[in-house]
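Just the one chain here, laid out as structure tokens, in the form predicted on its own.
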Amino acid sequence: MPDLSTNTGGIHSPNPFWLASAPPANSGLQIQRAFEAGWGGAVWKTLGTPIQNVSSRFGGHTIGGVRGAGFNNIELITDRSIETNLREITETKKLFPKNPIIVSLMVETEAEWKDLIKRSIDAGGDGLELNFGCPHGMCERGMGSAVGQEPKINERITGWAVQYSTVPVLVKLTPNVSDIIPHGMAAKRGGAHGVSLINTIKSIIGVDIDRFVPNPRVGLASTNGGYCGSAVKPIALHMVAALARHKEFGLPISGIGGVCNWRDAVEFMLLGSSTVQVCTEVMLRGYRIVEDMIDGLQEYMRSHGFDRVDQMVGKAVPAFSEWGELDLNYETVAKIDADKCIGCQLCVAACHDGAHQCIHPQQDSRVPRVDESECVGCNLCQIVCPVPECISLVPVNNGFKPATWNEHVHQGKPLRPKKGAH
């Protein structure tokens, strides 16, 4: 049986699946039920000066018929007293001593950070997560992403936390920046033991077109919120990988953003995450989704020869390169499996209107014809095809040796002739 235990910046967990700091981690009873279901750890919903939250506060975005694929919230930090939260942390830790509880914190002054850090550790917190990512409500008060978007402030407050903490400190980074590297490096300079990312993305989920009010509606108005769910996974993967491959970074990463199943978790791990945090999928389907996540991860590790999670962490990072380092002489063409093709012609429409006009209908066959002399291997036909594995992109032996754009420009290496130039 593969070993699923993990170590993220000194926080040890029986498996890499954590609840993210959010409504599913709002109380002791919730987290206790989550641990019973199999979750490895939990990041407690952010503590600070308790907030009066609004009603309503969630919004969903349907993508391709999938409800909740994009999710938005305008909820803020805990609306319960700090004393209640700390008491429940202590109770939960006594019941589940092997499952790490990471306490998410967000306050303003150094004195407040010092006080809440000590109280969180005394209550039984195994680690701290500094919430530098909330994109609404708190940032207007100088906290959340207002800190996360300013490297100097990030570094200063992280330094306070590390100074006053006796447990590992993770910094939760905001995605509402153009480049994640300066912000991850600021956390490192501050002494963080690791980072977690991404937090939610500043967004408006939609508009009530009859009332002329953005959603989720609070009376006659609304505000921007935080976008999350499976729709944000590509953004999260990019930011995780960008930090993981940065030579001077080198801190452990807890990946967040659109983790819905074991495959998503594996992708985050291969790009550098030692643990993954989940929120939206739990809100939509409940704590028991972790059972399939654990089973799927174990089977994946067995089938790929991984005995421990750390053997797979970052395995795909070396393959994440800059565009100028890609092989421009690598060539593929589309192949259609006639036995699987249902003749829907979606690939024809997509290729003619959105790509390179190389797939054509045939009068005497339901199966379209691929003009390989014009096909550039763009993948669009494969993406729109409703039949799995009906269309494949097959490598072409074109006789040209590998050559990157940088090599072509600086060393004069020849490039294969362009296609699709008709």
Contents of the next structure:
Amino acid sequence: MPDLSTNTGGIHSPNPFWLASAPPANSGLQIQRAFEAGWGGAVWKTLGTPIQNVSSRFGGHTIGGVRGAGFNNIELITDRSIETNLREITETKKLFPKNPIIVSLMVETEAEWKDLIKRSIDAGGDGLELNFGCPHGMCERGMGSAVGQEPKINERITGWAVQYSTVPVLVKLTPNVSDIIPHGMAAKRGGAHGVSLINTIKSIIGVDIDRFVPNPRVGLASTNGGYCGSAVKPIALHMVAALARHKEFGLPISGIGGVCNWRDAVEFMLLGSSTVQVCTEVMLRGYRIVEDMIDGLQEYMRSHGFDRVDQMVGKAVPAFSEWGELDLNYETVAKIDADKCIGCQLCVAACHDGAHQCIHPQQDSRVPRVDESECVGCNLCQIVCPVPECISLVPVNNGFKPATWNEHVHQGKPLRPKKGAH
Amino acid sequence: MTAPLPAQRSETAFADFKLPLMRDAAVAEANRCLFCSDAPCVNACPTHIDIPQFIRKIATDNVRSSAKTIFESNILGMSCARVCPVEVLCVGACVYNDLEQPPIAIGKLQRYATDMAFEKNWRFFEAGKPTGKKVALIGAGPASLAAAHELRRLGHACTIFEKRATIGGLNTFGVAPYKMKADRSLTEAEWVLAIGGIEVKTGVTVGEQVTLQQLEQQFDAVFVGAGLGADSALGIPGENLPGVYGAVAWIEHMKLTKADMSAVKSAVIVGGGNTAIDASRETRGLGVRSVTMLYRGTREGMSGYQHEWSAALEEGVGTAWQSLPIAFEGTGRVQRVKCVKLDASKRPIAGTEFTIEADLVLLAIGQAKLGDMLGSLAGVSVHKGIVKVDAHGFTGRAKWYAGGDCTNGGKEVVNAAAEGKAAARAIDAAIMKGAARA
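What would you give as the form predicted in complex with its partner chain, now that the form predicted on its own is on the page?
Now the full complex is given, and it begins with the chain already shown.
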């Protein structure tokens, strides 16, 4: 049985699956039920000066009939008193001593940080997560992403937290920046033991087209919220990988953003996350999704010969490179398996209207024909094909040695003739 | 114009065999559609409805446009959604069949969109600018309704001559009530006629109250959508006994009135086509305990659809394959059917006579063809009662066009709709030749 235990910046967990700081981690009873269901750790919903929330608070983005494929919220940090939260942290730690509780914090002054850090640790917190990410409401008050977008402030507050904390400190980063690197580096300079990312993306989830009000609707008005859920995974993966491959960074990463199942988790781990945090999928389906996440991860590790999680963390990072380092002489063409093809011709429409006009209908058969002399190997046909393994992209031996753009520019390496560029 | 239906009709006892989709189910099903290019379902539809487009519009809650897409190709799209044998048409052609996944429920999605159009009384079409041309249409069934609607869009005045008191043709008095009831057909016919400018003369038999020559003289073109005639008979002893009826006539009776089934304990349906299967399911559905379909051929050789037959079987219809009635017997009314077994060449096998009890016998062995009514018109060719037409419904005699069952020998409503519309286009091209459109 593969060992699922993890260590993220000194925070030890029985498995890599944590609840993110969010509604599913709002109270002791919730987190206790989550631990019973199998969750490894939980980042407690952000503590700070209790706020007042609006109704409604959530918006769902339905894609192709799938509800909540994207999601956003305009809920703020905890609306319960600090005392209540701390008491429940203590109760939960007593019941589940092996499951780490990471206390998410968001206050303003150094004195407030110092005070809340001490009380969180005294209550039993195994780690701290500094919420520098919230992109709605709190940032208007100079907190959340307003901190995360200013590396100097990030570094200063991280420095305070590390100074006053006796447990590991993670900095939660906002994706609402043009480049994540300066912000990760600021956390590192401040002394953070790790980072968690991404927080939610500034968004409007949709518009009520009959009332002329964006969603989620608060009376006859709305505001921008934080976008999350399955749809944001590609953005999150990129930001995680960008930090993971950055030579001077090197901090542990807790990956967040659209993790819905073990497969998503594996992707985050292969790109450098030692743990993953989940919110939206739990909001949509409940805590019991973790059973499949644990089983699926174990099966994956078993089938790939990984005994421990750290053997797979970052395994795909070396393969994430600059465009200029890709081999321009690597050539593929699409092949359609006529036995598998059901004749829907989605590939024909996609190739003709959306790609390079090289897949053609045939007179005597519903199976389209690929003009390999024109096929640029773009992959669109394979993406739209509804039949598993019907279309494959097959490498072609064009006689050219590998050559990247950088090698071509700096060393004059020859490139193969362009296809489809007439 | 058309006679109202009595409230008490036997057909009202039936519930829908295929249930309608509610919104969420419709959207979910619509989202399954792959949106095929040059989609096989479209090619399988005689009216070539752009099925992927209308389904995509359901997926986006653009139901009004979805319905418009359907009606643009087939003005009878509401009834076709219910009565089409989709299993052998669009749904049968769905690529999901080859993927071993359930094909898209195209009929149900079409019903979802078209039912909503009727419910909300959406209207999409206006009559064209008057051309001054007049077209007569014989029969008020699907072929003529589709033709007349298209002719009105093109601006031609239309007069429909219908020998019955009720319009809608087989859609009104022939469709199995678990698919569609007569009132729904009338609703559709009225919805179609609401384009305006279509005069409907019911109770007028062409050849009696009005002659072919009069039609030819008074109109710029004539469309014949007369359908089929009376049920065929076997010509065997006892066929005139009370309790022995033609299936099409009995179905009409059951759909338009209250058929007295109180004395019927067992029924025999003679035939192996879809009318025989319908009549079997209908008698069974009206509570007849023993229903036997008697067919001279085998299950494999029957012309009735296998999916319809499977449903009949599930509903408890029995069968006697390779069997032929040789006499109907009884005192005062039919009580027994005397039969004989047939060999593979459908020849009687001596010594295999047997008797089935029956107090209702329905003959579903075909219908008379009405083409001969045109026999006196030189240039119109009629073969075995079927009017010969080209791909556009032209008979070969100037002004005369035809479509639907009287030309195809008895196909689906959707074929009639397609043929009626095609003929309307051909009529328009012919009568507007050289004429300027206003």
